[in-house]
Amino acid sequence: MKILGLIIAVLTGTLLIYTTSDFPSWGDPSSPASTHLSPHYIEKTLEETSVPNIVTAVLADYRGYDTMFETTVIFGAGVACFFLLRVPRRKEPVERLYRHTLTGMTLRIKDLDEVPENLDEFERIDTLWAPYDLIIKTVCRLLIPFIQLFALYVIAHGHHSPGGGFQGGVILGASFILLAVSYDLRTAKERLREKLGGILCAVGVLIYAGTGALCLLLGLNFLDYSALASILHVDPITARSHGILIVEIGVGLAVMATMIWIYDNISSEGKYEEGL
């Protein structure tokens, strides 16, 4: 079966390898790209779309479908790990660590019965644990408020300026897997549960392609937003800068929770118990 595989993968890539040579030559101004789609996205990106940004507009309208396939794959990837990795009953560990609050002291409990009364003033930490470090915690719970603002702003402003739902969410996604790595798993699950994690990537791709079918249900082609300007009340052009938006925020949120899935099933082995 292995030497099967190898034998599809050298055809299919020797195939894809020799189709190349049909491909105009690289920087070629006569070539198809140059001489019609790219002074056209040049010239009337603004005038149709009412987007300056024209990175935007070429990913989210003009090809929209795609981004959203693309986007799909995200998802799909977050799914592929998801049913990989993710151990649907959770072993408890034999001995658990806890520190104290104020003296940093490191209790080690084996078994339920040795618990203490004063339990309450220990924190649950994991058997693989860096050392304590209040500075390193401290800025990262300063610093992640701001990066996750920022990682909206680019969202919310990437039709406009550099940046998009891709770029936006990833950000985004770093906020948590930062809070993850500075504190524990168990602190980032509980700023975002794994259940919600898993809705909100696929709110994201459905975001996307129902913006696509509402079009479609006001009479006009699959991810044509123009159709959106009898709902939003605005002209056509400014429909499609709203619909690209709209599709940038599903994007964002998709990217997001499959970064954050992922992370999470990689760095506890699907456990959930113990993260990096």
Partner chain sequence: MRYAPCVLILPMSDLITHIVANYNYWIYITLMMIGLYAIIAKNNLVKKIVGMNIFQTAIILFYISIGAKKGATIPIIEHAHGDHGAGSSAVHAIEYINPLPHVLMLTAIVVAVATLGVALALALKVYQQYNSLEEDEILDQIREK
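Think of the rigid core as the biggest set of C-alphas that the two forms share within 1.5 Å after superposition. Predicted, not measured: the structure shown is a model, and the values here were computed from it. Numbering follows the first chain given and starts at 1. Compared with the form predicted in complex with its partner chain:
Once both forms are fitted on their core, a CA shift of 2 Å or more is seen for Ser31 between the two forms.
May I ask for the structure of the form predicted in complex with its partner chain now, the form predicted on its own having been displayed?
Since only the chain itself is given, any partners or molecules it might have are not part of what comes next.
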């Protein structure tokens, strides 16, 4: 199998390298990819949408359908992970570890039908519990608000600088995953409950599709944001810029919630009890 794979890879590689002789050279401004549609985007984007970042404008406006279904794919991936891995709360008695915070003594409680939730002097720990790491926890606690602030900046400033819903959403999701890694999964889940995460994921897609449907209701094409001008009380060109921001927020929500959703399901094997 290894030799067969090597032969296939080398043969395919040779064929592909043979075809590169027809390709335009590096950085050629008159290559076919840069001559047909892209000059229109570069030259007309600013006057048509008033968004300086062409990538954002093409992503959310000119190719709005593509991005909408891309967001749906993300949502579908989150749902797929959920249905594959999530297990309902088990009925059999559980075994849990509790650590007395003052003395550092650990109790293993077996065959517990009802687990008391409010134990002031005890904290619940994972079975593979690593010793309390003060530095990591403190640094992460200090950093996470700034990471989230930066994520919001990336989403909101996507019109003028590299950024947008996908990038900001991933950073926002990473901040919650950092919380789950540096503390434990339960702490992160207390901040953003599983149900809320799922709802946010769906709400993100709904904001995107709903904006498109709103444009349809206002008498223009689906995802033609200039229809929003009458609602936002701005001229149609600025309305397209605002419409892009609205769908970027939807994309950001969906991506953030899906990243957290996938991480939670995979790291805890769908049990949500103990994560990485």
